[in-house]
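A lone chain, given as structure tokens: the form predicted on its own.
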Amino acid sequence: MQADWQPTCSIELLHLRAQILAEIRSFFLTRAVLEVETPLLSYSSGTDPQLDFFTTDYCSYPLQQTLYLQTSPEFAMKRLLAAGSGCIYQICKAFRNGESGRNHNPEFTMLEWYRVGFTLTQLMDEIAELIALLFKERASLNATQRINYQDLFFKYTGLDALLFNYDDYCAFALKSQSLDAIELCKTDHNAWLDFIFSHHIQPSLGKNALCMVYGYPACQSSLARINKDNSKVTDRVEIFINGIELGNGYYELTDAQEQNQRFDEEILVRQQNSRPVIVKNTHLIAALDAGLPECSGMAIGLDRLLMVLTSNKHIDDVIPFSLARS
């Protein structure tokens, strides 16, 4: 048994983490992508109905204000893009309340980057290049896989991910012995997609390979733009290796009015589900209104990436101190 003061990961792992961070910075430096820093504390938060947030009270007599620890640097980075920063990246801490387990720690390290002028396909190419660099001579990966979400969903379930039929989805739940889904998801298409994907599809993705799933249903992305050829699909990609989700990417939504409407819809869902009240990020809406350049962005959880790279089964094994030892 280790004493509680000791780190949960090995010293060798600390060295590997430092090497990975250095290689990421070199990767973006050679591509003239600017490293930036944005606040971890903000007066507002995201609206995602699936996420809870950490808050703290900022006291400056005689005022007291609630601040939010950011779940992602996305909103602030988009404000930099709108101000003319050009292509940017950031390595930072992010925070999500209530998340713990084998693949989750409430405080984690995130790599996020935005490429001005990139389509989603170009972003996917760059993701594959970065992963190949980080795994080179450390772990062998098979050829990268690129799979359409609708095709993938049908392959594993026989269901159409873009056309919700409650009876068909219930029939699948009965057949797959997932009776909890009927009670948990009810008639919420988005909830059904999340449940089925995480339980019946994701564990099989990326067997010793980088798997990119693209073309998510429109109800699954609040920050990605709708595909120009199919309004039921958004230009979003998620990446997986050995069944572990590593990151999310979008061809970014630039329409301020549409983004504001999506935020309002998510806030309503949060209220209906009795989720903690949040403050909408009006600065992002103003930045979009001023003009966000055409761009694509990606966020990768670096702790999970280290888990996959080192074949560790728990996130505690790749971070210096778990929450229990913090």
Second form
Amino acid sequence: MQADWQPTCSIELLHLRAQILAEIRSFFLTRAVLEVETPLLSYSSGTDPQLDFFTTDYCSYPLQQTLYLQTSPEFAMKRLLAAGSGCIYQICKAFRNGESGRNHNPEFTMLEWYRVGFTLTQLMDEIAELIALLFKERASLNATQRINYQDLFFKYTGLDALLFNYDDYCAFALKSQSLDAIELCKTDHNAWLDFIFSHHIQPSLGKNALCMVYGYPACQSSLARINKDNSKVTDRVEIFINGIELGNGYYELTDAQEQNQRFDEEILVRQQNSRPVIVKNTHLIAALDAGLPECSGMAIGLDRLLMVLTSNKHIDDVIPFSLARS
Amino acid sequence: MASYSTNEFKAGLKVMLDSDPCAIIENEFVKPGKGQAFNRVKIRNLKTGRVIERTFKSGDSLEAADVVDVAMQYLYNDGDFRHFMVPDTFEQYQCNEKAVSDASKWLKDQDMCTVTLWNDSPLSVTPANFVELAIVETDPGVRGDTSGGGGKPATLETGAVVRVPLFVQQGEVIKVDTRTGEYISRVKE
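Can I have the other form now, the form predicted together with the partner chain, not the form predicted on its own?
Full assembly next; the chain just shown is listed first.
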């Protein structure tokens, strides 16, 4: 029986984590991608309708201000890109309130990088190279798979992911014994996609292989750019190994006006779902206004990467102290 | 009655679902990085014993079920009901065959067992993990066999039939694991 003062992961894992961090840094050093640090605390946070944040109070009498712990370093890093930093990467902590489970700890380690001038396809090549490097001599991986979201969705469900037909979606829920979906998702296409993908598709993705899913439906675009040839899809990629979601990448949206509009829409959705109010990050809008270079960016959860590298089934097995022991 | 949020769901928690008392077996938090958070929950219906899988939106809640496990002594069977007693309070409960179900074949008068009460009425009966029962019928053993490779069926005093090694004789008392129905050892009188 372990005592509460003891780490939840093994000492070997501390060594592995240190090696992985060193290899990632060397990978980007040889590619002339600059390591940066940005603040974990900010006066605003992302407006993502599905994320809850931590807040804290800055007290310097008479000034008292609420500050947010970042849910990702995305906004600050884009401001550096707009200021002319060139390609950058960062390894940092990110915080998401209420997320706790086998694959989630509310505080986790993230690798995020941006490549100026890269298309999404070029970014995907680089992701595959990085993953191959980190797995080399540690665990065997089958050939990398690249699958279009719409094809993938059709393969597993027979449904069109880009065209929401309520009756067809309900029929699938009946057939797959997911009656809960009908009540939970109602006529919200986004919720249906999340439900079906997480219950019926994701667990089968990337059997001992890196699986990259690209071409997400436009309604799930977040901060990605809408595809220039097909306005129904967005230039976004998600990567999976053994059914675990490891990261998310975009061909980044550079249009300040569209970004501003998406913020407003997300804030509205947050209000409708009675989630905490948030002020939008005007610094990011101003940076996009000044000009964000054409770029692609990727974020990978390093704790989950360590999980799949070591075949551990719980995030607590790869971090020294989970929230319960913090 | 109190209610529990999906964040509090953990194995063993008793909740009401579709008007039936249920026990949570497993709760998994599922959230696509950019999407809706769900809790996929495995639940056992305590009335039917059936295990089902349900999905909730994270943050949803279920009403708590007033279900408690009480250690009781099995008294007797009056033909219609089986009677149990809480030793400390002498409080007695009667259970119908449906609630007792599979436990009946392990219940011997005076033995302790667990009775699960829902709103103070018996929902199910769980025998002790190990019980000691006499063999009332089995074929004569084969001389010299001490390992019991194949084994033979033996009927116990409560009616249960278990496989025992060939050397075990009629009239002997044996220890049985009620969870698997397997013979463990002979019991020295």
